[in-house]
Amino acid sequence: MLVIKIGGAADIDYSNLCNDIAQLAAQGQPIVLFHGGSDGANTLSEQLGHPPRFITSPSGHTSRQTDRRTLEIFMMATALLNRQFVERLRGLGVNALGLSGIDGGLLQGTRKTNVRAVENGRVRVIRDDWTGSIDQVNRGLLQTLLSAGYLPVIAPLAVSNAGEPLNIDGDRGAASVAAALEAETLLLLTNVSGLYRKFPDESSLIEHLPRTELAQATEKLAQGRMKKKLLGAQTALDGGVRRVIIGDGRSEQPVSAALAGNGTIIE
């Protein structure tokens, strides 16, 4: 089992990704595709007059400030991207099926009652927040789809026990899915070649990272969104996934290249 997470950055060619997935699927490789949607959400937010806002937690992690209107825009943007992935894959002969974590209670989570953010050197509490963390994956639903020959394409939303939609971190979402399915590999594709020892120097790419050094790398080496990817990697490994690869989603065959050893392998 291979779970692929593709980020939502603007400079990733989704056509190359879908072509690569189609070739692997034709060879019998079971795959689940989990996608982001940050760039599309940013663009749509600007178009609708509700510009995106980002906050930094006291621990240094950056995330989208998600009020109810932002959540609605995020749902629209990720739904469009989800349908575009399904369209591309089905056009290549892949029996893709699109859904979000809300559908069928695929990803069940807890809404954060408040979020702490650092602003101008001070910590403030944000209460109108619609983000959450994943508590449970509906493994049976995914297994049913996979057994029926579908390739699930998942948008990064979860549902609370109260039925509320939640914006979730895509890397951790994919990690939770990979752990629930007991996947051999979680592949996190992004717009860089992997984890760099000296960002953004590509020659400092770390090709292999022992799990024992993951926490230190998250604290000392990771910059920006890479921190979230390493946290996702930790979630996956803790859940029993054997290896996590952080690969370059911009390459011509991003999945095949990563599985061949290009990127940062954590195991």
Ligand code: ADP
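Positions refer to the first chain, counted from 1. Please read these numbers as outputs of a predicted model, since none were measured by experiment. Rigid core: the largest C-alpha set superposing within 1.5 Å between the two forms. Compared with the form predicted in complex with the named molecule:
- Taking the rigid core as fixed, one finds a CA shift for residue 204 smaller than 2 Å between these two forms.
- Superposition of the core reveals a Cα shift of less than 2 Å for residue 50 between these two forms.
- The Cα position of residue 61 differs by 2 Å or more between these two forms after fitting on the rigid core.
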Second form
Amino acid sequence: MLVIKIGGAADIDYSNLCNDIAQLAAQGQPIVLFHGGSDGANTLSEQLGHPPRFITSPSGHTSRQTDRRTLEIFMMATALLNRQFVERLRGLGVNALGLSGIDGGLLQGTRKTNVRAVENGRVRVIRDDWTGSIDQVNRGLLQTLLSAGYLPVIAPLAVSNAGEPLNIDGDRGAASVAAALEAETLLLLTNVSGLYRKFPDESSLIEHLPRTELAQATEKLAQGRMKKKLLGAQTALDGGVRRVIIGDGRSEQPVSAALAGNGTIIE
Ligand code: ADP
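Please supply the corresponding structure for the form predicted in complex with the named molecule (the preceding block corresponds to the form predicted alone).
Starting with the chain above, the whole complex follows.
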């Protein structure tokens, strides 16, 4: 089982990715594709007159401020991207089926209450927040789809116990799915070649990271969004995934190249 997460960055060519997935799927490799959507959500937010806003937590993490309108825009943007992946994959003969973590309770989560943000040096509590963490994956649903021959394409949303839709972190979502399926490999494709020891120096790429050094790397080497990938990697490995690869989504054959050892392999 291979779980692939593709980020939302603008410089990634989705046709290369889909061609590569189609070749592997034709060889019988079971695959789940999990996608992001922040780039599309940013563009759509501007177009709809509700520009994206970002908040900084007291511990210094930056994240999208997700009020109800932003959540709706996020749902629209990720639904479009999801259909585009399904369209492209089906055009290549792959039996792709699109869904979000809301559908069938695929990803069950907890809504964050009392999100704290620092503004002008003061801490403010935000209540109209629609982000969440993931508690549980409906593994049975995924197994039903996989055993019926579908390739699930998942959008990064979860659903709370009260039925509320939640914006979730895509890397964490993909990691939870990989753990639930006890995947052999979780592949996190992004717009760099992997984890750099001295970001942004490409020659400092770490090719192999033992899992025992992951916590230290998360704290010392990764900045910003790369930290979330490494936290996702930790979730996946703790959940029984054999290896996590951070690979270059910009490659001509991003999946095959990563599986052949290009990128950062964490195991
Ligand atoms: P995606 O949208 O593909 O999920 P992100 O933008 O969330 O990707 O995360 C990847 C980004 O992390 C890179 O583009 C890079 O700017 C940043 N980054 C921070 N620290 C590192 C590091 N040590 N090595 C590589 N990339 C890093």
